[in-house]
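For reference, the chain that follows is the form predicted on its own, supplied as structure tokens.
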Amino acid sequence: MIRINNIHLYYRQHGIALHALRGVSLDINPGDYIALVGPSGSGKSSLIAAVTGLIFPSEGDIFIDRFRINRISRNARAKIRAKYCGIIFQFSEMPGRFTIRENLYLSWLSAHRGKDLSEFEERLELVCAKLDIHPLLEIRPGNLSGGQLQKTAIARAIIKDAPIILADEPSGDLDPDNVKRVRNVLQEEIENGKSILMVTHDAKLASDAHTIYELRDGQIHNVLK
């Protein structure tokens, strides 16, 4: 489903040349649950951004299904993200002018154009029950707490029912009860045949993954599980 083939990422920050990813290769197949752990600055979030097509590797290739996403147009990448990927960003990326319900609908619509609205309402009810976000639906993102935003960001990713979930610190702002809720949701997604590639500092969340890779200095340094 995803093939990451020997990718390197170079960029400059404050005039300093950085080598963020150094020859990372990884295959993610249907049903795989993979966690990336490691210190801040080790390249974990850069790897997620590269897989989504939001940044380009300087060398190497990334395939989603049969599409080499670093060699296609911006519009084509957007269509592939919409169809294949539910993305949980580390920080909320939801447009503030829309309510949470509207944001969730736009996410669902990107992958299900032409389908009946009743299908969205059915999926919405399921996702809201799993994440306990019914009271938040008519509120705009700017009026939510960090933990509430985190839950709605997870909802926006999974409501699409896409085959791949890419998660960057999905439990960052959550209390223990909600972390447990998110762990259950992600486990259910795996049981339904999804693939998950997740960046996390949460040891308990990482322990749910089938495989744990430790990244250091832009490389897969160790396989911890």
The other form holds:
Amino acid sequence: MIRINNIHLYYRQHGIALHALRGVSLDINPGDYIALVGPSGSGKSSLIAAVTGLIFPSEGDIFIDRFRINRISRNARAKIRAKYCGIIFQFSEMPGRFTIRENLYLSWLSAHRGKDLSEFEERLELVCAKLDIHPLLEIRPGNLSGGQLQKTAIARAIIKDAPIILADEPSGDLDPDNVKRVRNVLQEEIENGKSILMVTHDAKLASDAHTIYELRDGQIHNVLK
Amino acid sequence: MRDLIKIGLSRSRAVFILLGALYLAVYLQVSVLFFLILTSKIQMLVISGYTIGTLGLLGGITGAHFLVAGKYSYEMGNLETIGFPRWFYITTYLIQFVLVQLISCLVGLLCFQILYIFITSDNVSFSQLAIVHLKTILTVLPLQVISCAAGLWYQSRSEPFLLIKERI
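Please move on to the form predicted together with the partner chain, as the form predicted on its own is already shown.
Once more the chain from above appears, this time first in line as the rest of the complex follows.
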């Protein structure tokens, strides 16, 4: 489903090159649950960003399904994200002028153009029940707490029913009860045949993964599980 | 990651500032042209003047508006991240913008047309024409500006994705 082939990534700031990823290779197949752990600045978030097509690797290739995402147009990358990826960001940002229901609808719409609105309502009910976000639906993102926003960001990623979930610190702002809820949700997604690539510092969340890679200095340093 | 999703219109702004400058240049030309029209009364020139004026006005207001619309660049980046191509956002936004702007410009042009009929119906001297021209500047131009400003004001409060919002 995802093939990361020997990618290198350089950031250049004030003339100084930072080698963020150094020859990372990874295969993620349907049903795989992979966690990336490691210290801050080890390249975990950069790897997720590269897979989403928001940044380009300086060397190497990334394939999602049969598409080499670092060689296709910006619009094509957006379409692939819509079709294949549910993304949970470290800082959950949503357009502030839309309510949570509208934000979830936009996410669903990106992957299900032309489908009937009743299908969205059904999916919304299911996702709201899983994450307990019913009371938040008519509220705008600016009025939510960090934890509530994080839950809605997770809902936005899974409501699309996309085959790949890319999560960067999904439990960052959550209390233990909600972390447990998120763990269950991700586990259900895996049982439904989805693939998950997740960056986390949460040991319990990481322990649910089938494989745990430890990243250090932009390289896969160790396979912990 | 926060910075990564701030993809947007930043580069386009320069283009729209240039469009605004172009509008000013066109408007000055139209003012001169209008004075000539008043003296020569050649109808084709009047029509051309209106056309150029309208296009210039649309271009200028579009330029000014896109400066205002820069605030949407974050939102566009965010939606692009979840899978909406940029053209989808921009197209929705532009359709809405052009419709509203055309209506507001129509009001200004209507005022222009009424005054033109008034001018051409009388056999007036050059000094009288100059006075009328002054009146034009003092009355029609502010009306045009006000009507376009009203369109701009409405736009700054309206929302892109209007069509999508209506479906929810």
